[in-house]
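Here you get one chain, nothing else, as structure tokens; it is the form predicted alone.
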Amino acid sequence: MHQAALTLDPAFRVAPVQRRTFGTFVEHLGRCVYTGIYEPGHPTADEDGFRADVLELTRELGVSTVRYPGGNFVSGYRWEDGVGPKELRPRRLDLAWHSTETNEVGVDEFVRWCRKAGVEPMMAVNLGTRGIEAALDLLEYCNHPSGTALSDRRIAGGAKEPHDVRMWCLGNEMDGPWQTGHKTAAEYGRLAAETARAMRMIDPKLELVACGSSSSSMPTFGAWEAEVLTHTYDVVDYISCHAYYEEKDGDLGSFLACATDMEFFIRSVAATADHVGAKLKSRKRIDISFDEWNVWYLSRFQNADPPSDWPVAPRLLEDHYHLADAVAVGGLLITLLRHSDRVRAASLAQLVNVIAPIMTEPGGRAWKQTTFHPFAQASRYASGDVLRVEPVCPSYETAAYGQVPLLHAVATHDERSTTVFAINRATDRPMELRIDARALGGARVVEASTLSAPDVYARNTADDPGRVAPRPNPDVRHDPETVVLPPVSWNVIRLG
């Protein structure tokens, strides 16, 4: 059995939780909208057509935030295509994703959504094939009162109060070739440098967010953020960090070591910020949106033939995830809470279906992935400060990243409780976690769970739903706090 070891102390403060890092993504990509937060028909359907099973689930997910509607899709989006009478809105081309987008959901419907759902909208404007005109008219119609020909547009169409949105993307992976109005730094950085300072004119309470890059691996990752940053500092508050991980060639090692990959982007873009931030003499930080990031077998997807026809709500994406994607998720959002005090907001990619935690079948049943379980119980118990915790534990040898801790770990506290997140990377034998509570007056472990099968591979099903899910640990002793952790698992362990 290996051995670890960890320190539980609430001067170890890192920042306090980020209630918006446990936020997700809604774009209009395959079955995420269509069959996915959206049925009419379905026998759970409510008055607007949405899936009252969905709803429920994403309510015990613990969604903060969602994000809206892309992703590649919003770089070509025109979003007047979405509101007003149904019957009268325009059937379009999807360029991103080959299909044919209906628009029968659009803002209004997305914010009706998000507010039954109990979570807040992020929107995205379009800056690849529109720009600064459209961006203005959409915030308009979104957050102005009434009284101007847009606002009265949006209150003819049923909203009569504001949207009243918050966080704003500008652009979505403008670095990426295969975005439509694919730019330079120099050219995205000034677009939006003029962009946010003319939405900022309507409300300057505003909270945007400046492409960063869609990949640690892109060619221009470092280049891309000082340039972009450049141009921006004074007008935005976050830069953007997309990041996807997928086991390659049956190196399950390195797949659960991911998380090392997000750790070197963070740190990398929080020195660039703050290096241009020191040559602008600005006294201003610019935090950390990452605002995509997830398990997703992209490779598939590239080598997959391209339709040839324009679908409706096409099966796009559909991973059907085992318990190793759950512990690399959870591994991520371990990373995401240790750097709370840079990374103030995330979005996994995404909700319903496509790369996501929840499936639908249409006309049929809804049910939870194996990562619907890490992100759900970090939403339900992460709550008043990070606390930094620096595990003593074996290491082992990776492909990808070199020496890599066999524990990947971040703890929670608040007046009430401690929360441990911890994942054991091991895929040989447990791991017996001895925890150190002294600083914490006398706490004990009061609940340990763990997400852990015999088969690494194991997945859910719409007939076996549960067969990958948190069960009660029962190898907890006390005097000290010992807690054993299975080979290749995301547990939760509680103190109080």
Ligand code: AHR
Second form
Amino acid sequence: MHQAALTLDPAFRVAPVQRRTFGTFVEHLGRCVYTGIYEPGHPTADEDGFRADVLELTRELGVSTVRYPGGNFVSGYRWEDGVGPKELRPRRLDLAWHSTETNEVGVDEFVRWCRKAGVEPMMAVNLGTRGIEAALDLLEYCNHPSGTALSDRRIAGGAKEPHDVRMWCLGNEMDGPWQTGHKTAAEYGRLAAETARAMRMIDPKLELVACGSSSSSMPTFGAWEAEVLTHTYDVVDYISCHAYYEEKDGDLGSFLACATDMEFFIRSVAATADHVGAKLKSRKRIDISFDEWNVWYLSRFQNADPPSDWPVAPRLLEDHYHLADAVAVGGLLITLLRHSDRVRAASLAQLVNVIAPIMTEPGGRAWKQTTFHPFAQASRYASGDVLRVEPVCPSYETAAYGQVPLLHAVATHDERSTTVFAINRATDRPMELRIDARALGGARVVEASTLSAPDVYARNTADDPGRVAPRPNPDVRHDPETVVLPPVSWNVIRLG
Ligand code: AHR
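Coords for the form predicted together with the ligand, given the form predicted alone:
Complete assembly follows, chain above in first position.
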């Protein structure tokens, strides 16, 4: 048995839990929109064609915000195609995913779906093939109350009240050569700054996100953020980070430690932003919107043959997650929470069918992947303040990151309870975790659950959706509070 310990003290406060940490992402990609959130004719479809089973699972997942409509898709998107009478909407080639976009769902449907799901919409504008004018038009269409051509067009389409979208992404992954309209940092920085300035002329209180790097391994990483923020510092609130992880060459140990890269990513971007702020003699602080993150078996996607035709809503990026993927996702969530003082928004990419916690069958069931569970539990139980916890535990050697602690953990605390979120990365043995809760006035462990399985590659399926799910952890002792964490597990421990 490995031995580990951590101390909980409400005095060691990082920041309030940011609800926007629990955001996700809906892109016009594969079956995320069509046969994902939207499927008229499905047995559960409502009057708008939205799948009620997916809406229910979205609520259960505890999603706070949803980013839309892309992703790479947005860099070729004409938002006007998706408004007005459906029968008049054009079909277009989507270059990003080699698909045909029918435009049956557009911004109005998306916002209506968000209201039903109880989530905040977060919109991206196209700075790939388009620019300032299209961004301004979309903003006016969405947020202006009435009395202009664009706002009245929204009202004529049935949306009387403004959509009131507060958070806007200025393009998507503009550092990536795969992006339609890919730009250098200087080109993008100028365009993003001018777009932001113009958008603020409509509404100075918008929250604007400049594109950061598509991953920490991009050749321009660091330099990109510095240049982009030099142009945009005064007019944006966030810089974005995107990161996807996968198990490579059977190296499970490195994969389970992937949050180490996310940690490096966040620290580096925060330091770069602060450096730019110092050079500009600015008192303002730029926060991080980690608006794409997940496990994605990207190398399999890259090695697959591209479609030879232009299908509508093809099966793309339908990764089928196992237990170890869920534990990795849990580790990434822990890291996002640990940095709540700087990461003030995040989006699990994506919500349905496309590298997603929720899967659907056209005309059939909706079910939960393994990765559904850490997200749902973290969203449900993280409340109040994030506490700094510094576990004492053995470490292990990884090929990707060197020595990494076997235990990765964070805690949150409010007046009613304290919750520890922890992953045990050990593949060989359980871990006995001793929790020093003296500063909590004698609080005891009242509930502990664990997500684990005898086979780390166990998956859920439509026929067996409950195979990998959190179960009560029977290995709890008191005085001192002690919980045994199974090997390769995600754990939620509640004290009160
Ligand atoms: O989430 C899938 C894709 O990953 C997004 O479209 C893009 O922004 C990123 O590369």
